[in-house]
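Heads up, the chain below is alone and in the form predicted on its own; it's given as structure tokens.
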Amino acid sequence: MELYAEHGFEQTTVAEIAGRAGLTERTFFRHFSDKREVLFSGADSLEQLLIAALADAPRSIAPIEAVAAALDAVGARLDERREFARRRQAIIAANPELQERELIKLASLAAALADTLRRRGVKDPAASLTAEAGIAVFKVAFERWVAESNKQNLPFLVRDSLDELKAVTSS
């Protein structure tokens, strides 16, 4: 993160990253396929947490509320790493290739949510619409959360953004 901030993503080499971490390039490539993956390495565990929280949500609640509960769990985990998230997001925002990778990650999360909703008995198109809406809510909340002026925690902002969505769709 420090190297990306100091030199920019494009100018930072794998050799520099490995050297700063006290590793060889060979060791770096045992853990990451390329230098982009340093920024996205937690995506799998985040997806697993999201899916587990959705699967564990009470069956009696509406699908969007189950997704919100899953997003709350993810938000609580990320909330512990706000400064890291801010620095990471600044690097991503400055690079179109990384922005594209971030969108792919979000699409993957939406697909995983939709699959889990279907396993909970939610039919399509409701499962897909709910998953996509949930990811849109999360994206907006996350952008608000990493803003320097924002002091609210991420789970609060997820719920607030969901309330905004509900308000604009009910009128």
The other form holds:
Protein chains: 2
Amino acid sequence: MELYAEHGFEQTTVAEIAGRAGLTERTFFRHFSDKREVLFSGADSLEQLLIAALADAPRSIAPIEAVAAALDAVGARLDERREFARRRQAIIAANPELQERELIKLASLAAALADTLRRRGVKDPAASLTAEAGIAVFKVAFERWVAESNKQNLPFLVRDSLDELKAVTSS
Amino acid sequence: MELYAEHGFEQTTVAEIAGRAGLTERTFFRHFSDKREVLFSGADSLEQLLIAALADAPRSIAPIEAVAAALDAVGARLDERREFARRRQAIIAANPELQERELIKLASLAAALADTLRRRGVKDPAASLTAEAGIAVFKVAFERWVAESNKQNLPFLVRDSLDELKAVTSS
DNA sequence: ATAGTGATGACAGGAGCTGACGTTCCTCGG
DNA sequence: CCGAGGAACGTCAGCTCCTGTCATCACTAT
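Switching from the form predicted on its own: structure of the form predicted together with the DNA?
Below is the entire complex, every chain and molecule, led by the chain shown above.
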């Protein structure tokens, strides 16, 4: 991340990263499947947290509320590492390849959400749409959180964005 | 597309594509910024159609309905080339890199939608959320359209998916 | 002590992509 | 009809990403 921040993602070569770590290029690729993955290795644990939180949500509440609760959990986790998240996001925002990777990670989250919803008995296309709506809410909330003219925490912004979505779709 | 369909995207080399077209590898990269872009060169005209349709929608209707109308227009266009779209999608579904590219194209559509909504006077975060919701609806509708156990047309599925989203978020 | 396992290094090589330069062809104004 | 300018293409060199393969070394369990 230091190198990506200093010289930009494209200008940084894998050999440089490996060198900084005191390893060889080949070893880098044993730890990360490609040059971009360094910035996304934490996504797995986030996905696990997300689906665990969704699975733990009470069955009595509506699916979208269960998803919101799960997103709250993820939001709370990210909120703990606010500065790290912002630095990371600045790097991603500066490079389309990294944005592509981020989007497919989000799509993976959506797929996992939809899957868990189906396991809870939600039918398609409701399951897919609830999951996609949840991720959309999270995306917007995350952007607002990173922009940070205001200093609201991420879980609050998730809730607020969900309320906005409800307002916007109730026509 | 023939080569991608026959041997798969990864197994197909740019030299092969260029050869099949009677050109050289260098010329390929003059027409397409990278190997993936061949499958997405039509995205530009789709984006133009989308924002034009949104701009043309009457001001009297709710933003989400204006977005739905714009998605209808895109859906109708795609419905004309159903077989082509399905073959193309089969190739994309088989390769993560292509999925990444598709996702960033969809994100570009969402950004364009949000922009046009803001020009129509919709405030943020409502504009972003309406745009993201619209793209989410389109994604789900498109998946259902490609799956095609039923033979409904894409504009209908867009409408139906939007109704589902409204139902799902009205709790 | 030995065999097995995992992390690393060393090396070769393919494929994607870019920059630089030259050639051909086409068009347009004189 | 001619020459200037531009667009499309070919050729070549080169970098970087990424992979396969084999050898080496440290550590661990029996």
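What you are looking at is a predicted structure, and each value in this text was computed from that prediction instead of being measured. Numbering follows the first chain given and starts at 1. If you superpose the two forms and keep the largest set of C-alpha atoms that fall within 1.5 Å, you have the rigid core.
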Hey, does E25 budge by 2 Å or more at the Cα between these two forms once the core is superposed?
yes
Superposing on the rigid core, is the Cα displacement of Q152 between these two forms 2 Å or more?
no
Once both forms share the same rigid core frame, by what distance in Å has the CA of T13 shifted between these two forms?
2.5
